[in-house]
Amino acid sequence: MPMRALWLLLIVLLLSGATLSFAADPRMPNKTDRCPVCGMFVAPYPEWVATIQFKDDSQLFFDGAKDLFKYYFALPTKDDPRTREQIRDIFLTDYYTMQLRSAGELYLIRGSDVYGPMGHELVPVAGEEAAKTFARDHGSTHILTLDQLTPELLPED
């Protein structure tokens, strides 16, 4: 597309009142960030970091996917009036690469022999084949997508 056409498209979008929103890469927790569910410091467990990024660019950090989703399913609360609609994205640490990835790109394995900082954990894994391999290697038969996750499916503490 020629440069002139790109400029014209941008002007039309701006004049029409369209808003452009770009998701920022999540930052990592610092040594003072605590999980709002259990109160643990998050930074000592980089292989389990989970974060919610809000549309106002604020972030909350969790010591694992289980606590993040406990928080998520409880919104809003008397202590936190934020809603799910205010969330820009949810990021979880992929088990194999230890990279933060959008939760929608990951499979969540429940009921494995791998424990997180708070015991039984949802283990995020990128890719269906990797999820099947993890489940087979670690004794789990529960592979979930983000859309399939419900409060009842969260691991017990």
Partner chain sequence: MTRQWKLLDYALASLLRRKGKNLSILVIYTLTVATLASVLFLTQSLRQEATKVLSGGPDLVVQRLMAGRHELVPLNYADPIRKLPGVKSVQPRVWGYYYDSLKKVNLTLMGLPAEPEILVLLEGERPSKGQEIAVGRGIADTYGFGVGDSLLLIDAAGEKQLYRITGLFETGSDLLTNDLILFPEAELRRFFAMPTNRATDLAVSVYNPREVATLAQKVRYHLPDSRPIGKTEILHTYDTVFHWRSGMLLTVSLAALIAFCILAWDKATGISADERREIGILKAVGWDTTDVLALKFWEGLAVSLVAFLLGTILAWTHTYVFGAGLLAPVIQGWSVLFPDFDLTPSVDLYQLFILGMLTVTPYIACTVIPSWKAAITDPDSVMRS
Given for the second form:
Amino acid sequence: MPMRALWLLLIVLLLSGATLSFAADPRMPNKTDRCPVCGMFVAPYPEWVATIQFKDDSQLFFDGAKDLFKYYFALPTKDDPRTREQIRDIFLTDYYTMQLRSAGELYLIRGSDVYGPMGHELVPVAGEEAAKTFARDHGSTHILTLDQLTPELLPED
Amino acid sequence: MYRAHLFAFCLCFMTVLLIALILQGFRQAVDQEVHWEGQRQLVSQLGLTDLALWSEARYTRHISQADLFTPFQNMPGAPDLFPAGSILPPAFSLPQTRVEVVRQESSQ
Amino acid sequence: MTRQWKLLDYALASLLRRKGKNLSILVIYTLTVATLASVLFLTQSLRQEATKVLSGGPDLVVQRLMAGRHELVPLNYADPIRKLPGVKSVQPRVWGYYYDSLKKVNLTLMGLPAEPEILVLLEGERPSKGQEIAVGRGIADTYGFGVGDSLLLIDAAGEKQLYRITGLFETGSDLLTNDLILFPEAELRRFFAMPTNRATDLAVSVYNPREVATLAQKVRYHLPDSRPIGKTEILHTYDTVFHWRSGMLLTVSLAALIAFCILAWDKATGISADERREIGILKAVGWDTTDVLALKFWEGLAVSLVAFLLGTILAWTHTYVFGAGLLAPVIQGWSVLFPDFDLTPSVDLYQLFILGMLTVTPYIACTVIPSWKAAITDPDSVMRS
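Could I have the structure of this protein in the form predicted together with the partner chain, to go alongside the form predicted on its own above?
Okay, now the whole complex, with that chain kicking things off.
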């Protein structure tokens, strides 16, 4: 009996793990997704995709971290009454590996010579070492983490 | 009037024909996309860098890999080879290696 | 409107009156346009082919220089490159050349890495065991063999080696694989007597295309004797080679353009006494100078438009239906193994427009200007001279 209970527990754990990870996986933008801040299509810039995932599984796509955080800091607006509490997670594309990662795991580099589709960008880089390398290679000294970011620190266009 | 109209008609016909050819070309290019995808895959599988067009010299077979940075460049249009390189045919002593075909039993 | 129709009618009649001369001009003119347009189409298509296909290649190729020459890369050069952030993988490539002194053919021999299991566009099997090879269609056609036959090649030690052909590349990939022989990598090393700790070069693949240029700089910094070649440079090379303004194709088009200039010059300076008299008579019977100019304009337009349209259509047929058979020998140079062109049409409307401008406008100018000179002089003196 305890053996069977163990198996059952394992299966339940696996299932819940699977569903959890399924829910947390952000989808990539399709051809019609536009950035709500600048109105541009997002899909042509896979290296800049940024997305806010809400708790109801809906997603908003942005063509760069800068636009995403502009939107994020402005919430709730009269067009979008959702609050920041309704956000499940924010995903940004790591510059070096081109993979979407949770914003909390990423460093944001300000004032580099790498420009996004909307000009100056906050470039997301995973790992402290890589972030320092990026800052050195691309002429920046300003490395931020997510909780250090304020609306004033967002780069101008 | 008759001749002028006939002429104008011929011109129109040729214009339409040319436009049709060009449009057909665009369509063919769209259809070709699948084949290009296959070839792109082959290129990435084998790590190819060049088109197999000119196999007469190293710098023509792999144009993009030609020694652009070496002191004595080995590429067409190199300042130190030009203009002699454009006049002289390649007539160096060539290696004596060769290819022989050995057919399988059944095919003969 | 009817006036212009009638002028066109008259222009055609006067062209037909001098049938021999105008027909020969039309033929030369058409051929000039056809040559130029063929060059345009061919280069444009090859450029398209190169960009579409080679964009799948390695993001960065790292070669090594020693004593001012290309040199084999030690495999441990891959380690510092692998550590750079943004690098997806580093793959050593083993390749080289082989010459057949009987057919005077140069072949490209390439080592096949263990991955991937299945090769695309290959008929037959991937060479996996020691003495197996896969071969490009061009070689198979030149020597006349198929899958199952074998090739005797002489290795670096001068020994004859027998290789069984297990695969042939499909016809569609000629432009890439025409002169290619694929060996299992270990076997090719043995064949070339290449040390096991070296490779011909390193193919680096990078996640973010933006970072390639920076990575190239870093590779040079960490490995000063190395020479990275980025994919953009590779593509740029082909872009330049097949650009209509560069290389040998310019030579071809230049010859055609010069021929055309002579024709136009001849036409411009050689307005015959006959034509001069005709203009005089027209003026005498009451034609305006503008009418005469309109007439000459229609004449010039008729010839040049027909020549342009006919020439372009001919060029199209020549390039895309007959595989640029007449131009291929010019491009071929000394290479023995040259792929058959089965090109996909690619037309740059802007270039076509330029071609039209370059050929139609000067011709019309050359027809109208001398006639204008004749038309503004006194009809009496024109007829008498």
